[in-house]
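Given as C-alpha cells, the chain that follows is alone and in the form predicted on its own.
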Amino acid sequence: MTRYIVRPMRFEDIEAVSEVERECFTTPWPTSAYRRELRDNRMGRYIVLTEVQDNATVDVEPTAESNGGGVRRAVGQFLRPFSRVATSTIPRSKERIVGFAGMWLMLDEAHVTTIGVKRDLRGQGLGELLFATLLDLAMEMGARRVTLEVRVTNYSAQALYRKYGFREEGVRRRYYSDNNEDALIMWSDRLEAPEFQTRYREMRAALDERLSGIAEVHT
C-alpha cells in the first residue's frame, strides 16, 4: 500500500524537488535558491511530500528537533491524529518526492512562497495537507497572519485558500514573468482569532478523516 509523508526538506531532496517544480511551474526556482534557503534563511521553512511503500518504517517520539531551521515540534493542540514527529528518516531508496511547499516568517507574518504537487496526484487532498502543515508551522513560529500570492486564473488554489478563510486584499499587476499574469494577494484572518481557529479545526478534522491511514506529518 502507498502512503504519504510530509517531512522537512533536506539538501539531498533539492534535485527531486526541482523535477516536481518543473512539472508544476513554467518559471521554477533554480536549485541554488533552495540551497541558499535551507542554508541561510533561519526564518524559512520548507517541507516535502514523499510517497513511500508500506514496508518503509519511521521511528517516532513525542518531540524532536526538525532540520528545517531548528524549530522544535511539540505534541499539542495543532498536532492531529496522523501528525507525528520523526526521529529518523526513511532511506532515500524507499521514498519518492511528489510535492513540496515553503514559507518565510517576516516579523509576525508568514508568507507562503511556494507549493506544488505532481499532476497525477492532484485532487486527493495532498496539496491541502501541505498547505495545512504550513499553517501549523506558521502558528508554532508565532505568526499572527499568513499571506500568499496566487495567479488570477488558478481557481482551484484560490478555492482551497478561501476554504481556510483567506480573502483577497489586493492585486500585484503583471506579477508572473512567464505571461505577465496578475497575482491576487490573499490574507488569512488573525490566526489566534476564534473564528479562524474554529474554521481551521473543522477543515483539518475533515482532511484528517479523508487521509486517515495513508498520510503522516513528520516535522
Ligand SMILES: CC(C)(COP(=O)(O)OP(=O)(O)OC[C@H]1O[C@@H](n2cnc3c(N)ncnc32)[C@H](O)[C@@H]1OP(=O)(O)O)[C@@H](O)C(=O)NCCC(=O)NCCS
Contents of the next structure:
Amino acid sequence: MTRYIVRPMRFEDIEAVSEVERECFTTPWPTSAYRRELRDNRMGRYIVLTEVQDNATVDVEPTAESNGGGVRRAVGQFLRPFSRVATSTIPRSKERIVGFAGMWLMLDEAHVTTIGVKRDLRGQGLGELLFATLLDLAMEMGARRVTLEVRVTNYSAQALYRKYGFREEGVRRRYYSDNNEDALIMWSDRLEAPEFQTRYREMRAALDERLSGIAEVHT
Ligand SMILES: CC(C)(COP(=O)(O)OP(=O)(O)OC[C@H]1O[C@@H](n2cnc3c(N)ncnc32)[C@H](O)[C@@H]1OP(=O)(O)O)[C@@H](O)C(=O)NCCC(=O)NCCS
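For comparison with the form predicted on its own, kindly provide the form predicted together with this ligand.
Now the complete complex, all chains and molecules, led by this one.
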C-alpha cells in the first residue's frame, strides 16, 4: 500500500521538487532559488509530500553511514511502527516526491510562496494537507495572518484557500510575466481569531479523517 508523508524539504530533494514543479507551473523556480531559500532564509519553511511504499519501514540496506555499529541502530529505527517512523530514517530510494509547498514569515505575516501536487494525485486531499501543514507552521512561528497570490483563473487553488476562510483583498495587475495575468491577493483572518480557529479545526478534523491511515505529517 502507498502512503504519503509531509516532511521538511532537504537540499537533496530540490531536483525532484523541480520536476514536480514543472508539472504545476508554466514558470517554475530555478533550482538555485530553492537552494537559496533552504540555505539562507531562516524565516522560510519548505515542505515536501512524499509517496512511500509500506515496506520502506523494514526493507533497510546498510549505508556507508550506518556501517558497523550503526547498522543495528538504523535497523532499530526502521522497525518502529510506521506511524512513529522518523522521516529521516526512510531511505531515499523508497520515497518519491509528489508535492511541495513553502512560505516565509515577514514580521508577523506568513506569505505562502508555492504549493503544488503532481497532476495524477490531485483531488484526494493531498494539496489540502500541504496547505494545512503550512497553516500549522505559520501558527507555530507566531504569524498573525497568512497571505498569498493566486492567478485570477486558478479556481481550484482559490477554492482550497477559500475553504480555509481566505478572502480576496486586492489584485496585482499583470503579476504573472508569462501571460500578464492578474493575481488575486488573498488573506486569512487573524489566526488567533475564534472564527478562524473554529473553521480551521473543523476542516483539519475532516481532512485527518479523510486521510486517516494514508498520510502523516512529520514536520
Ligand atoms: C492547488 C493544488 C495544490 C490543490 O491540490 P489537490 O491535491 O488537487 O487539492 P485537494 O484534493 O487537497 O483539494 C482540497 C480543496 O481544494 C479545492 N479544489 C481542489 N481541486 C479543485 C477543483 N478541481 N475544482 C474545485 N475545487 C478544487 C476544493 O475546495 C477541495 O476541497 P474538497 O475536496 O472538500 O472539495 C493543485 O491543484 C495543484 O498542484 N495545482 C497546480 C499548482 C497550483 O496552481 N498551485 C497554486 C498556486 S497559487
